[in-house]
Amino acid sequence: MLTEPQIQQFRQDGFLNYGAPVLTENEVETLRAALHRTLAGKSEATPDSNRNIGGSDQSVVTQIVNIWEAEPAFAAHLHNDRIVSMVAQLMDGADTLRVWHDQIQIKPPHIGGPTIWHQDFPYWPVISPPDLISAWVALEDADEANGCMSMVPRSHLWGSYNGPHGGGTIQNTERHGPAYEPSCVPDGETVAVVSVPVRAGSVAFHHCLTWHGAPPNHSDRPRPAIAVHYMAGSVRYTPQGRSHLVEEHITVAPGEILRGEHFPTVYEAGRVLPPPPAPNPLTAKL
């Protein structure tokens, strides 16, 4: 469980690194042998998306979304006690959280490409209000010499930024930022970066509003790292126009509470609920 100061932390800078580990060993194998599973293609399912946003064979950043539907791993990780209780306590009073989707980002050794600074909320045009918290946990050390990310301060309070991510005078694509739009900066405020290294195993939390990036990966070593984007209860479906990946799981009508079993509940009533259990192949063929 986090302290009072930790969480009070959160709530000032947007981000918090937790520090000590909320995986064991163990698992920690478990989710690597789970990822290269599916990267081989063989895991049980395929996962929403599979692909490289780093934007060359030069500049790799694979990103799977929705692993969790495709590894029974990281189904269970989504339920991970210690991390989802920390959310309940960082989102300020939930008494329901579920997930938005899943993210796994690779850095591969020396081609690892760059993470252009951004907010996440603006990526997901179909949801809101943005009251959605990250757990990005490292599945192997990430620190500045292989691509970890960097947090600016208190720039969750800035509001959403709605403009172009990237590109021009935003984007910095070999130093990777900082990239945030100065007219999005208020009166009295600066932009300082700060770096958040993650220890395998451990885990770093970040409001959906926080600015973000993360440098090319130049190391000798890899960076693989799973995010859940946890949702508060009060979330709902609200489009806008503009699509998102994983819109084709959603069930409810525009303006309802969003739900359903693409978006599993994994805290409810004070407690964190186990995932449901694995079919079982006897019975599913019946």
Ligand SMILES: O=C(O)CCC(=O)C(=O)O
The other form holds:
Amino acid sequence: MLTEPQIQQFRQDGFLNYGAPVLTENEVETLRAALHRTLAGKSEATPDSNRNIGGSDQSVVTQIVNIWEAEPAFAAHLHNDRIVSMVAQLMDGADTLRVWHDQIQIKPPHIGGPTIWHQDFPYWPVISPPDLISAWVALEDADEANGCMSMVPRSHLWGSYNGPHGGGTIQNTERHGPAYEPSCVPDGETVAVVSVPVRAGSVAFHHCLTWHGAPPNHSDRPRPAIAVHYMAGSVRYTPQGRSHLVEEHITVAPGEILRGEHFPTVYEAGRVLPPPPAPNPLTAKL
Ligand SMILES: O=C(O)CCC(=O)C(=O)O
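Switching from the form predicted alone: structure of the form predicted in complex with the named molecule?
Everything in the complex follows now, all chains and molecules, and the chain you saw is the first one.
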């Protein structure tokens, strides 16, 4: 559980680096093995997307969306008791939490590309209000050398920026400095960049309006991580023209609360829900 000062820090800054492990070494190892199965094309199902969003073979960021649909260990991870309890504490008393989607990002050694500065919410133009918190868990130690994330404190209070790329992207710079669109920054505010190193099996939380990014990986270590984007139970399907990859899974009508089998409920009435039982291999194929 989080302490009151940790909760206050998240409210003030828009992110929180928890610092202590939330997964055991065994759990991390199980997730890594599941990730390798998906990368090798050996999972029972395919995730929604598995591609290089880094832009070239010299700047690689492998993004896998909804690996939980492909690998039971990641489906169980969505319901991680420690993580979900903390998200519930940070979500201002929400009594229900669902998963919008998950997202692996791997920056391979030497050629791992940067994550451009952005807010998450403008990339999700089919849902509102912006009551989502991401839990970013490192699957190997992540630091500045291999491309851990950086956050801009208080930027979750600066509104949602729809940049020229249709998302919250601000201009990227070669050195990944604090580039930003000045019109986003309220008078009297300053743009600071805080690096968020996370040990394997630990977690950092960020609000969906917090500006964040990550430098390239010039080290000889990979940087795999899993982010789960948790939404408050009040988040609705509110399409406005632009689409989103997982929109095809939405079965509710515009304006309705976003729920359904592809958006698992992980917290209800003050308690974390366990993952559904894994299919019985003896009966699954009958
Ligand atoms: O893993 C990364 O470098 C970026 C992840 C991210 O932008 C997010 O979780 O919102």
